[in-house]
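Let's start with one chain on its own, the form predicted alone, as structure tokens.
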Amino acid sequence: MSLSGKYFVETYGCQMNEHDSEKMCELMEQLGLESGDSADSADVVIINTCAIREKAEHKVHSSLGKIRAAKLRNPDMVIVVAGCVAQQQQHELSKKFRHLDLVLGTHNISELPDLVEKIRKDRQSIIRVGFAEDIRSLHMTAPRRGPRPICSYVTIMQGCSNFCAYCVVPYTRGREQSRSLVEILEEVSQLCSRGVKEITLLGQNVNAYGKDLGNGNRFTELLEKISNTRGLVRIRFTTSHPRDFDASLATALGSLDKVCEHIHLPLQSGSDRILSSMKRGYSFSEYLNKIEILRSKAPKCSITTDIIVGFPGESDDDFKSTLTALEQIRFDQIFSFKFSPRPGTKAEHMADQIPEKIKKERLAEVHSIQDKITQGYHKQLEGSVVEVLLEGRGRQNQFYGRTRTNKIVNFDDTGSYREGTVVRVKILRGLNHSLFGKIV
């Protein structure tokens, strides 16, 4: 059956969610629908959600509230909530938002076209959130949409088996499932034949790739194989768990020409006591040792991280240990958050929850220290010449791209260069969050 009309997808959360949305767009177009500009005028509206932070959940509820009026004007509209919030709050969403037609879990994306058709036919809402031993959507391919068409995502695995005390991922995306090496290589080759120059490999914990397959394949082997793909210029990946990080990955970052010198390695806290309470599976000294190995084998590698402040029981001394860690390691950039209890996690009901006021103060102090470190790195680059992959136009109609170390560079004139071209750029100014330069 083919449908007519338009669809609209609204996405919250990480790159994994972005790529899941691309897959849903592909499925909607196979169904006969065209991409629309807004939810108000669409026939199928999909809200793809994230449950890692409370703020993302609030956005979902707000979007569902706003779209109620459009549903009244167009009763045939099908409203879908997908992703982690759908997996986690399936019944609460259906009860609170009576105009919601479909709650779609993270393992059920491939069923979307059939379920939309069934809702159109039967006029009944559906909840589909079951976990599968083999996630069909994990094997789907979908081209990059919107800006940066020369960059694309490839999912290599889904789920996580670590069960950190604060994290919902094992409950909303299930345990780790890896794709076969052959299947991944075929998708990368296919994308590059269409003009893609940069691939970002996705997984909740890419370092654990292949462990569940039992065939000896590992993440570093995958990087080596992908590096042989014709037409491919750059390889990135996200995200990595420190517990599974080893010297072989550090070696790959330092030796494989197509693998960009950047890794996101979430620390979360500088306190051993808090790391233990978080169930992270490593101490700060063990983490620091991995950083030292990384910098010895890949000295050009930039390192970014995640920091959580205000985890239950975090004392002033625990927090000071985190500040000391920032000064000692000197990350290129961090993503820092106030702890918010996620439903169903061990941390939700832990004693000694930290007051919101203290969490805000600690977050501000983390930002103050890290901003100076990041600005220092950017200032050091002034006058240097870096390699930039030209990706497109950004704000103020400037062209932009990223260095191999994942730093954004803006410049005014590309001359005759096209998107996908690797250019040499002299850095003129190191700004707070980006670089400005000119092509040389």
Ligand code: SAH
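Here the rigid core means the biggest group of C-alpha atoms that line up within 1.5 Å when the two forms are laid on top of each other. Positions refer to the first chain, counted from 1. Everything quoted here is computed from the prediction, not taken from an experiment. First, how it differs from the form predicted together with the ligand.
- The rigid-core alignment places the CA of Asn397 2 Å or more apart between the two forms.
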Contents of the next structure:
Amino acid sequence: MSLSGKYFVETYGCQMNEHDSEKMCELMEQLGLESGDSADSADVVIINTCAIREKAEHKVHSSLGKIRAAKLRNPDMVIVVAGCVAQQQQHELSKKFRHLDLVLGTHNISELPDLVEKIRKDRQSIIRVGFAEDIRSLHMTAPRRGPRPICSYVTIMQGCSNFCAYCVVPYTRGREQSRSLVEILEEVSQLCSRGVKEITLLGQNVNAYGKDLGNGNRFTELLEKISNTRGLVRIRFTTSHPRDFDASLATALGSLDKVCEHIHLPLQSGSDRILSSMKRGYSFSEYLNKIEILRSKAPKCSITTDIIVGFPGESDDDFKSTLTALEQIRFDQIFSFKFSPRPGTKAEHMADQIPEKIKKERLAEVHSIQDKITQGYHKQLEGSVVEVLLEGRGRQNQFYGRTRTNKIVNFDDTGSYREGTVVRVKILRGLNHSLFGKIV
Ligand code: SAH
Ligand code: SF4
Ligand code: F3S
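Now show me the form predicted together with the ligand; what you just gave was the form predicted alone.
Next comes the full complex, this chain leading.
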């Protein structure tokens, strides 16, 4: 069967969620629907949600509130909540929001078209959130939409088996499931034959790729094999876990031409006591040791990280260790968050929760230290020439792209270059969050 009309997808959360949304767009188009430009006028509205922190979780409430009036005008509208909040809250959501038609779990994406048709026919709401042994959407290909079609995501694994004390992901996405190597290679080469130049390999813990398949860690092997794909220019990957980081990955980052020199390696805290209470599986000195290996084998590699401030029990001294870690390692960029207690995790009810005011102060301190470091790196690049993959046209007739080290570069549109070309750009100005230059 096929349907007509428009669909609209709203997405929160990580790149994995963005990619799931791309898969849902693909499925809606296969069903005969066209992409619309607003939720209010769409026939199927999908809200793909994130539960990582309380603030993210709450967004779905306001989105559902906003769409209520449109649903009253168009009772045939099908409203879907997908993603991590759907997985976590299940029945709560449909009890609270009577106009919600479908709660779709993270393992059930492939069922979306059938369920939408069923709802259109029976006019009854459905909750579909069961975990699967083999997630069918893991095998789907979905090219990127929107402004960067030359870059594409490829999922290499879904879920996480680490159970860090603060994190909902193992509960919302299930345990680690790696995709087969053959299937990944096939997808990459298909995308490249359609003009994709850069792929980003996705997973919560990419450098543990293959462990669950029983032959040990095969991430570096995967990078080597993907490197042989004709037409592919750049390979990126995210996220890596420090515990599974080894010298072979450092070597790959330093030696494989297509693998971009950038790694996102979340540290979370500089205090051993907190790292242990977070159940991260490494001490600060082990982390530092890995950074040293990385810098010796891949000296040009940029390193970014995630930091949580105000984890339960974090003393002033613990927090100072995090600040010292930032000064010592000098990350290229960081993403920092105030600890947010998540339902069902170990840290939710831990003793010594830190007051909001202190979390706020600590976050501000982290920002002020890191901003100087990031700006320092950007200033250092002034006058140098970097390789940029042209990704698209931005504001004021400027082009934008990224360096191999994942820094955003804007430069004037010369008119003679096309998206997907690698150009050499001289950096004229190192700004706070990006670089500005001219093609040489
Ligand atoms: N798989 C990745 C990251 C997943 S979530 C990893 O293992 O590192 C992205 C980031 O969100 C985490 O690195 C962490 O810094 C942050 N985060 C996760 N749960 C959080 C919570 N309850 N409160 C605040 N930040 C959190
Ligand atoms: Fe969450 Fe830890 Fe898994 Fe990352 S490794 S997704 S922080 S449980
Ligand atoms: Fe959020 Fe789920 Fe990603 S909780 S960060 S959307 S895995």
